[in-house]
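The chain below stands alone and is given as structure tokens, in the form predicted alone.
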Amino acid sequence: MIELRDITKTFSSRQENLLALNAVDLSIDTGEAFGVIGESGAGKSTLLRMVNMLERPDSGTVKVDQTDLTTLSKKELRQEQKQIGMVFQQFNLLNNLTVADNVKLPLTLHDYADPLTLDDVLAFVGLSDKKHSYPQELSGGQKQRVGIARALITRPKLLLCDEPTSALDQNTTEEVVAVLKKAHQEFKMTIVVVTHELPVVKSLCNRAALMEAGEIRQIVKINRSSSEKTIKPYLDRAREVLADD
């Protein structure tokens, strides 16, 4: 479904030229949950942004379902981007809009053939009771679930997640990962997750690219336990860590 071939990207400033991606090749299968991991500055977020052309490569090709996005006109590219949802690290919610209006925002910008209903998508992410709340009234985990609902309401075939849990604590991270895993299973979409958090990739993904200095060093197949990990409340986790022998 996703094919990146010989992707190179350099960012230039007055002080220096930074080679962010160096001749990167990557293939991701349709319906796969794929991780891109590496330390800060490895190039993983730049790589992710190539997939929906938020960043354009200096050279190379980006194909989604056999369509080379680098060759499209602006109008054609917008049509392709409608099929790609994105979840951001800092949520990217509009504080003057309610949860309902934030989630419905993509539907006000473009026409979609078969979007989810607002009530269905809020129920899916567990926020039915927050429909009329504002972002400042929500916890970090709730804000991220609003961001996921906004990405899902259009029924995208591809969901890109850029450090979706890095602003969250451990327990909230597990809750958000559980929502993403459920979305992958129920909607049969392809998910690409960029993160430096190894447990997130271990729990969610089938394969992962290990990045360093703008290059993919290795593609690894992830061995996941067949048993699902129970998400425990924070205080229960604290008691286990602090009180147990």
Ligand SMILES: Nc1ncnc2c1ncn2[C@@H]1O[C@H](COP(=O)(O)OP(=O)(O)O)[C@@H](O)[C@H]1O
Second form
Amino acid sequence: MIELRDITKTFSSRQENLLALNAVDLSIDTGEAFGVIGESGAGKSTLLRMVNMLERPDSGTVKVDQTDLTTLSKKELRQEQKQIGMVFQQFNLLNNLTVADNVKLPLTLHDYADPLTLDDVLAFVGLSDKKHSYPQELSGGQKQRVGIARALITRPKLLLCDEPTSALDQNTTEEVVAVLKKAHQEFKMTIVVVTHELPVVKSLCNRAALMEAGEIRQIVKINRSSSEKTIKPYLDRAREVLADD
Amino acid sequence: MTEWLPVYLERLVDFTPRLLESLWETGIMLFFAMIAAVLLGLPVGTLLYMTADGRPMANRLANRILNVLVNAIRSFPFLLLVIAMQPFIRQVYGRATGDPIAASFPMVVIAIALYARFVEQSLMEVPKGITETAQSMGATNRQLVFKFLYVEARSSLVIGFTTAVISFVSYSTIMGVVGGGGIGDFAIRFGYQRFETDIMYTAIVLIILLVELFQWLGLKLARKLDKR
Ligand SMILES: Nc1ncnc2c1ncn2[C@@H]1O[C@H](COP(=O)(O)OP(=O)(O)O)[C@@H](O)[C@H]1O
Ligand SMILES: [Mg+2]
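Counterpart to the form predicted alone, namely the form predicted in complex with the ligand:
Let's see the whole complex now, leading with the same chain.
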């Protein structure tokens, strides 16, 4: 589904040239839930943003379903981007729009043959009662679920998540991971999750790339059986940590 | 102590028709300035924003040209701008003096430049993530502007517009030099040149009330629009 070949990306500033991605190769299969793990500055976001061309590589090819996105015209690219959903660390909701209008926003940009209905997608993320609220009135976890609903309403073939839980506390993290997991099971799209939080990848993904200094060091298969405990509720975790000796 | 009051009221009644006429002239100048601010200042300001480095329509040359134009107009002493535009106004409108419509030409020019800058600033306050979100959805630049940037910047655009209109009131007061009339010109003629001080203060109070009214309306609307 996704084929990145020999991707190099340099950010140049006045002082220095920063090699954010160094000859990266990566293949992700259709329907996979793929994680990208690494410390801050490793190049995870840059890698993810290559997949929907928010960032263009200096060299290399980015293929999504056999189409090389780097060669497309702007118009052709928009037609590809229309089928790729994205979820952001800071949610990026429009604060002046209601939950309903935020979620429907992608449908006002393009025609979609078979989108979800607003009510279905809000029910799916558990926010049916917040339809007419503004983002300002929501908690972080609720805001991120609106962000996920906005991405899901188009039935994307590919869902990109950049640190989807990093602005949330551990409990809300669990809530958001659960929604992403359910979305993957129900809609069978390919998911790529970038995060520095290991438990998120462990509970959500089949495989993960470990990144460091702009390179993929290793790709690991995730052992599901040992990960069944997933993320525990806050009080259980607190009890474990505090009573631990 | 109170005997000045009937005298003042009588004079006020005498002057009222001319006061109303000058308010009407101010209204005409403000009307053209406001229309220009919205129809031209808004797009110019949006282009200033969109063509800057790192933005979706990044274009050094276009951005440089717009910036130079806007800065040149804004730094031009307004009185000189009015005078410098006289030949042009005569060309396109037939006459350059003695009429609030002729006087609206320089108002229009300053209105575009002034509001364009406010618009650019309002758009800069929108988080960069909003633009990224639009682009990730495959939005065109037009959709980015209308469905994302203007939506998030709307209350700030209204506040900027209010501030601009209040400046227009101030600019309009000097249009008397080319016979454009208006409430400011009225105050100057009767207060400064004919020492009808009470009438001058009446006109000044009216100008202040006008400004207060705009400020109040603008803030009210901006608050209503702001859901952040
Ligand atoms: N737009 C940019 N301009 C300059 N440098 C950037 C930009 N985006 C990322 N970088 C740099 O590239 C490197 C990788 O960044 P990023 O992909 O965001 O890392 P991660 O997501 O793993 O934290 C970092 O050193 C970062 O500072
Ligand atoms: Mg990142």
